[in-house]
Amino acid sequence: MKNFISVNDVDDMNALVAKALAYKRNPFADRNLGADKRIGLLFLNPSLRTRLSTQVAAKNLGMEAIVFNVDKEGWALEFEEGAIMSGNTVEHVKDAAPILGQYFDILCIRTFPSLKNREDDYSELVMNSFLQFAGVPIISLESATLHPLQSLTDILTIKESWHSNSLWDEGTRKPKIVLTWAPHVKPLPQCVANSFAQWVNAWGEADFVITHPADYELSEAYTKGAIITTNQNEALKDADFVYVKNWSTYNDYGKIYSNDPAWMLTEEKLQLTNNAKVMHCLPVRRNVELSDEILDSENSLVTKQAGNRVWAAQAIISEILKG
């Protein structure tokens, strides 16, 4: 593995799966494969479990990892080719990349999109520039577009809970997956649903349905493939996992046309699937987009999802290492 930008950069998703929960099983297993080598954390916008998940990881398999608080701590940088830097800028990309990409030997990038221009968003603008001046090789904390280490995760959660199924042993049936839209205070990107869509759609062993209201479409790009409803209570029916996410328009973008607390998941609805484990990719508002009763009952996987990000992170960082 050369990078890691999104599912793309996956040759056998369920050997990286297996590769993450032997790392969850022995931690310390390869505490040696990154001796001597140094992992570098920027964030052009914040972090709690990307962050230090990351960072466990990297300390599991011997690495140094520092981080730099871009946004808060370094020059605004410049993306833009041909800009002329007369306003708040300060460094250009092509100038900053090249000395990281001598300081590290993994470079990890966290951006965000402004969801204002989808066009400019949906350019990977900020870590295609990394990709193309660091050097060494790139691994996604969450772009403008997509979140692939919180994907890996998802679905390593979701073969972990399903394993004891005797079900899955059997083979018998696919898990009924429901990507579900969840109200809340202000419009957030589409990445953790797009992101989402796109592995469970590459995974290709469940039945997987999006359900959202009118007007909440995500780019084709990503849910080809899926089952897409706006009747949520018709999504829910049969379900064995529910995974809540927020997202803004993509249409008309970065908008929020309807924030109805009907489609807040709770103990009612849980009621529809087939006794569903909830998921979130956390923070997450309580009693906006998912009810305490939810959040604090034995169906949420939440807390297990948050932990096995050490192992989704580790087992990349393996890879690209042993690559």
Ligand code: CP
The other form holds:
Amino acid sequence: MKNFISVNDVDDMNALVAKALAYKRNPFADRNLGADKRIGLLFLNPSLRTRLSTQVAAKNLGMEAIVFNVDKEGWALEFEEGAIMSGNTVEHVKDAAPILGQYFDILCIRTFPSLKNREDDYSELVMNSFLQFAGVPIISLESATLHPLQSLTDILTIKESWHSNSLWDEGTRKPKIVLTWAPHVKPLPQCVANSFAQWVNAWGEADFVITHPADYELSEAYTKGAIITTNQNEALKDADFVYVKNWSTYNDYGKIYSNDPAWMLTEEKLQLTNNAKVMHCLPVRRNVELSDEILDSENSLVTKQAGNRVWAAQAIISEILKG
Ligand code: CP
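Could you give the coordinates for the form predicted together with the ligand, as opposed to the form predicted on its own above?
Now the full complex is given, and it begins with the chain already shown.
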């Protein structure tokens, strides 16, 4: 593997998941693979799980990890080609990225969309600039439109749970996975939802339903292949996994059209499912996106899911080091 930006960088998803789960069983199996190598983690916005799980994963492989909070500690970067830099930006990515490429063997980038201009965000200017100018492998720690390390974690958490729950008739049918929109007080990116849809569709081993209020359609580039409905109760029927996530509008870009609390997943709604396991990428707004009763119940996979971020990151760093 040369870079890890989306599911398109993965040759064999099931093999990659198996590799991540093998690291979960034996974290130090490749403790010397990254000896004498450095990984740089650049953050243009906050993070808890992505930052720490990637550091732990690199350490398990013997690498030194250095975190750089560009947004707080670095010069303000310019990304526009030909920009006349007489404003607030101090250093062009064309100058900064090749230098970072000399300091690190692998460079990881975390950025968010502006949610102001869809064309700009979906052009992935920040990630593509580092791909173009750094000269070393790039790992996305979440981009303007996708969150592939989260999605790999999500698939492995689903597979791990599906294969270990003897109450389900695993092996005789595919799991039913529902991605449901949830209310939120702030407009959030579509990244996690886009990426989850892209990975579940590429995996192809689930019955996949997406449910959201009217006007919250995601880009077809990611959802094609899923059943899409605005009837949440219908969608939840017999679900084995319910993935809860808010996203802002895609068509009339970056808006909140609805904050309807009726879309929050509750114990009552969970009764419609096949005793579904509930997932969320975190951080979660309790009793806005997801109720306490669900998050604190045995149905919640969120802690296990966040823990699995280490093994997904370790599998990807390992693939890149071997590549
Ligand atoms: N899920 C996730 O990316 O969490 P952080 O924002 O804390 O990294």
